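Next up: just one chain, as structure tokens, the form predicted on its own.
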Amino acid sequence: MRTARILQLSIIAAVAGCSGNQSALDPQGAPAIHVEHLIIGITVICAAVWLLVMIVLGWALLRKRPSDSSQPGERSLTISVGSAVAATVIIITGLTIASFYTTRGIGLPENAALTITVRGQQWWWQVNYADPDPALSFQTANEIHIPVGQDVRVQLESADVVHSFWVPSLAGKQDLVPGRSNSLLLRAERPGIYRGQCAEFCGLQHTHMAMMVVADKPADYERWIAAQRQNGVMPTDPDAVAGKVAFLSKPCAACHTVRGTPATGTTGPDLTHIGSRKTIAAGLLETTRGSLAAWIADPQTLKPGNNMPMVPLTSVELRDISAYMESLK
């Protein structure tokens, strides 16, 4: 009974890893579907080979040994070994061909509907939406919006060390290498929020370097784009108004940008619409006034080693700045 219970729990745990918003076995786009087919194909073939080897091993252990060596036995052994070698060559060749065609299947189309540049930082993702008209270009962080049913080219760059961009439900992984630009195809077939993660050890906070890909219906995507191109909203709440004054008077404005204000820093994430993002600190915390205040007060405790310094603030200044950040939607 206990053995059966353990087996049941093991199966449930294994199956639970095959779904969710960060699973390569829960594909929601063409590139991820190609990868899933390759994974399943390799797994099935390897399982069949393992099963065949176990059967042959069992037969070899249980069969009766001949009393003396004979020529027919040696010939049979030669045929068996030769067959195994031939089968190995065929299997490896087949898997290589399958991998080749999968790679081609997830390659970039000649004309993608949209090109986004993602730049890896320690430890957050800088996302640039460029437009031929510079006035329509904008930057965000850790949250990527794409239109459903359209091919999106993601141009990958790194500012410091090697990172790896991986959104399992939408595509395979691709490295971000300093001094080099790589590209990846994203495509979502249905609206949703798909979690991604840096898949290459990049330093102390590697595990806290997540991103969200939000697949919007085309009309919703256009509304999002239009809102993101606007300058930061003018606060009306008294706390937020005071927070804007405090923000601009502190070193915050030297590192961050809020479009429409004198804050034009480029060291840290663009905060123009931070209040509209689902998370802060690359997926570490949900975007609430409380989490914003906690992050501003002591970023090194929440995410040791990040490049944001502690800025001395009074309790009133902290309350007001967090209110201002929350209002930037």
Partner chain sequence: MFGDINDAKWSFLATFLLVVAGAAFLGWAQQPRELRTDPPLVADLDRFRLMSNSIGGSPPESYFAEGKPYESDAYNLSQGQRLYTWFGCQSCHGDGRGNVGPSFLDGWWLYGPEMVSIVASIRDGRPHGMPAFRDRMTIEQIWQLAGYVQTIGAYSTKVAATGRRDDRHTRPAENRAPAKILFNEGPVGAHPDQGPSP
Second form
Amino acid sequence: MRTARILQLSIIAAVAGCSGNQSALDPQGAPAIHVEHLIIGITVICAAVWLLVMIVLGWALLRKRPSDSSQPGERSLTISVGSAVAATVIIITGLTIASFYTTRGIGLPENAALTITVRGQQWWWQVNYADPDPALSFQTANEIHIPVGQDVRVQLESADVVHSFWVPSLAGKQDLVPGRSNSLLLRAERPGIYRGQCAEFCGLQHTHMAMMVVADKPADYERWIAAQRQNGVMPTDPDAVAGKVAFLSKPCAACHTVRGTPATGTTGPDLTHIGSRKTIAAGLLETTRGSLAAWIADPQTLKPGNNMPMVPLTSVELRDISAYMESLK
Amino acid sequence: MTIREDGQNLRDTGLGEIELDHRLSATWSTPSGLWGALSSVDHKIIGRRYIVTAFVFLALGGLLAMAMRLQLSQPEARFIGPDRYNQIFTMHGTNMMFLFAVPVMEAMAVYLVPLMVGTRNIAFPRLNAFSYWMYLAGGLLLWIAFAVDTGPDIGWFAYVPLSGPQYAAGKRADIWAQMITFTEVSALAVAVEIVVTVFKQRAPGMSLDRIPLFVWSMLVTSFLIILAMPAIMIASSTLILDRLVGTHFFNPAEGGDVLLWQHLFWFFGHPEVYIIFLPAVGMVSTIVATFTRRPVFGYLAMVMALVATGVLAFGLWVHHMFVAGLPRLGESFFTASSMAIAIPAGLQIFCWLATMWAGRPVFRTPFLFVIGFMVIFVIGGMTGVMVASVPFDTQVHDTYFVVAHFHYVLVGGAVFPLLGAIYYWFPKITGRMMSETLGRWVFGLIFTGFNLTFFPMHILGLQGMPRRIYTYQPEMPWSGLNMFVSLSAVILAAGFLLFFIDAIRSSATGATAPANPWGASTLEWATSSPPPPYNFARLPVVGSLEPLSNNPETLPVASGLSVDRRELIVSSVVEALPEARESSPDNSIWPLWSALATTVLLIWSIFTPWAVVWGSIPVSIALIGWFWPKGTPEDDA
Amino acid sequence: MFGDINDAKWSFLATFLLVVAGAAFLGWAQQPRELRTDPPLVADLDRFRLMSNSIGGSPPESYFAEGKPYESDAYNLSQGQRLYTWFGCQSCHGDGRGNVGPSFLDGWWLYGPEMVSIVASIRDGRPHGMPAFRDRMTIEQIWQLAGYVQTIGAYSTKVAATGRRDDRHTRPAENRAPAKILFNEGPVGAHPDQGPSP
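Compare with the form predicted on its own: the form predicted in complex with its partner chain:
Every component of the complex follows; first up is the chain already shown.
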């Protein structure tokens, strides 16, 4: 069973590449594992009941009728139907109780080790790692890192319309509702990249609103946190240096923040460490210099209707800005 | 009783068959020509119109589904852009729910219920005509808007704030909300007519325990419509107010609530499922009884199950909101209630099984569709039990699993019985039989195509594919199954195409049908196929649940009704004892004018609230024309 | 159903033909929602001509050829509404009634209510504190924003006007022509700190 799981995982990882797995049938966190057990249990019971009904249906239709026209007793039919209904009641009650127990198993614990605030926007995820010390708080986007084996509380808010946070391999989904604050327990049992996607229809680009949850070993996680708290790196590569100048003088800086520079826009995702993220544009493309350039050059073709405008750039500016973006590790 | 020849109150007593037919036809028939067609109040003509229109919308909705399957057949396909795709899936859902499923069930009832309870027309026939025109206007509004790229793009559920003033630009959401108003008005009108027809116009002797099961199911459905529709009426009206005049029902910043919309919508939206499903249950019971050559086992249990389903239907709307962040304890209650509805549904299944076991099945096309219904609907019911569980639902909510689930319930649970019902009642409606050979092909293609199309969607959903996405990335492991589903959808579409061909062909050249081709036992088969404008030359008197099988040759009839003005019998609610001779309204053009005036008001009000003031003037004029006393008994009715 | 009775055919045909007619004959009238404007058209938006006193002028020809999308298209107007918030217009112009900057609702347009004037004001800035947004927004965004600004200051409602935002309610919604309602309350006092009007 366990080896099969690992084999399955490695196949999925090989197929899915860096996109991470996104399947309720491949649970890697306690809440999702509890639910998967329930899914398998209910499915087996329901399939058995369906099969039974089909056998009875086939038998009722095709059985050999007695040649005389005598009607079978109403009494025996009443007993059969009555006992079938009684069996239904028992099965339904059993499933309801199983469901209640699973619900208790996936509830949020009193105090989670870590709280992350996720704010849904059309069509990306703003992620806030808050710290009592404001200097240690930071914001990122579309990628959430969590330490393996720890309960993480995700606080869910929406900046505009209803979204739904769903990372199937780690937990069930929970809506982000404007004017309300929901929360969800997230927990990964082993390191890996788990893909998630908005599950509530939220407009034009509901399709391309994915996020990656990266479960790190505690040491890796600490290293990541420390890196994220830094300001954006000063570029050294000449292209990237020129790119930074172009970035700051063009409309880019009006919507995006790169900490440590005059770019402090808050409309778009924080780009301070965009080069370190696995994907850009909410899971649309892998982060490479080429995909960055493609995205900046024509965001409305790749993700029609998103709020990033097509900024007119020369090819040199485009190359430099993508180099700068890539250098922001 | 003496026959008075003063022409004012000629009764049918003692008239010969030919004379009777002649005089009743003159009284009840619809004049030929366009004007006659527009002013008809005959429930059969209106019911037929309703059915045909609903099937046209089914075909259009099916085309949208095929467009979506084309787009989803490959990852990152570019056949349809996100803006158009969002309109298409919204149109598909809205069209199928509001313009096909509910109206077609009501349409079947408009046609069949008066015949099945043995009366000459539906109650409030002019309201019936009005409701059809409103329905047609609402459907045209939606489809023309879609044609000019103003189709709603907010989902058939129209969640705020996405459908609200800030995020839904233009008139798209207003058109959705106003289309709801049209279908609400027409659905409520039909529901009231059916309740009154069933309660007050049953044939003498058809006491409550002798009502056919289809009529019972339509009665429960009508009550569901009357109780559920006001919720969506409030929801769509408040949405329009928020959008048009700047109210704040759903604006959190001003004390409104986003979840209020979801509660209002699903308080309607869940009973809606049973509004579609319960008539189908009635159709299944009727077809099972006819093709197993015995009454349905457990009549009382079946009726109780219908009523129980109707009551429980209002207690489980929250299972559409399990991931909205409501308190867990409350959600658990709704898990229990959602699970509990499996009990009356199971009871009905077991009763049909018992009927089939005890009877002698005849495998004709209508019965094949019922067998297909049993296979598919039970799967839909099982997945329904699954999504009723909160933890299960957190993984499959808003995924293709749910898409598969509700297509199994709605197509398996309602469209299969409906197609069976069309094959079953087609001879009654048109006087011609549909092709048995083609019917078997239609069933085979639709059954195979349906399962191949929708079963894999369960797996896609569990593999993490969300609903309402216009494409997916190549690295997601969904492309193979999606291509398979798209190809299977072609089989399904071929089945429907064949059905339409068969229906159109048979209506022109099918074999002529006798009055009772299936040997059925309910009253609609006691009259000719198609029925004369007055339905029954003499109103039947019912002495049992199966009036035709107990005494097929000599159905007792009542006499004493006028033949030179429209009259029918009003009977008591429980025992159906005749109480009075009541006149039934004559043809009138005013329902059409009223519907047109209302249409102008409703569409105009998308653009300015003043339309409600100025638009009410033509509506008032039309209603005054409608109700103006003309001094004839038909108009007093 | 599809009975050989005249009436059934009539209703079937009527429904079908009306729907098809709606799709085909009205289809030409559709104005598809453009999510991506062609780059040459966008570049052309920068080439409007302004009168020498910077009040009024004429938009590029292509703007008319496209059917004045930034004034009449609901999608562009609602994008403009978002940009109004995102680019901090509120910090000076409030909800449209002005604060440090002039009001859009008092009936007075310092540079006239034409689109090109508003676009020029946003793009190039104006004396007395209006910054230039040339380097902060693309020209397409500027046109979207200008269309929105013109809408909230219009005296008659545009059919395509956006509704209110899901926010605190401080003035009537855009689709109710707030300028018309507030104009009747009398003009907002001149802004003495703004210097002389142009």
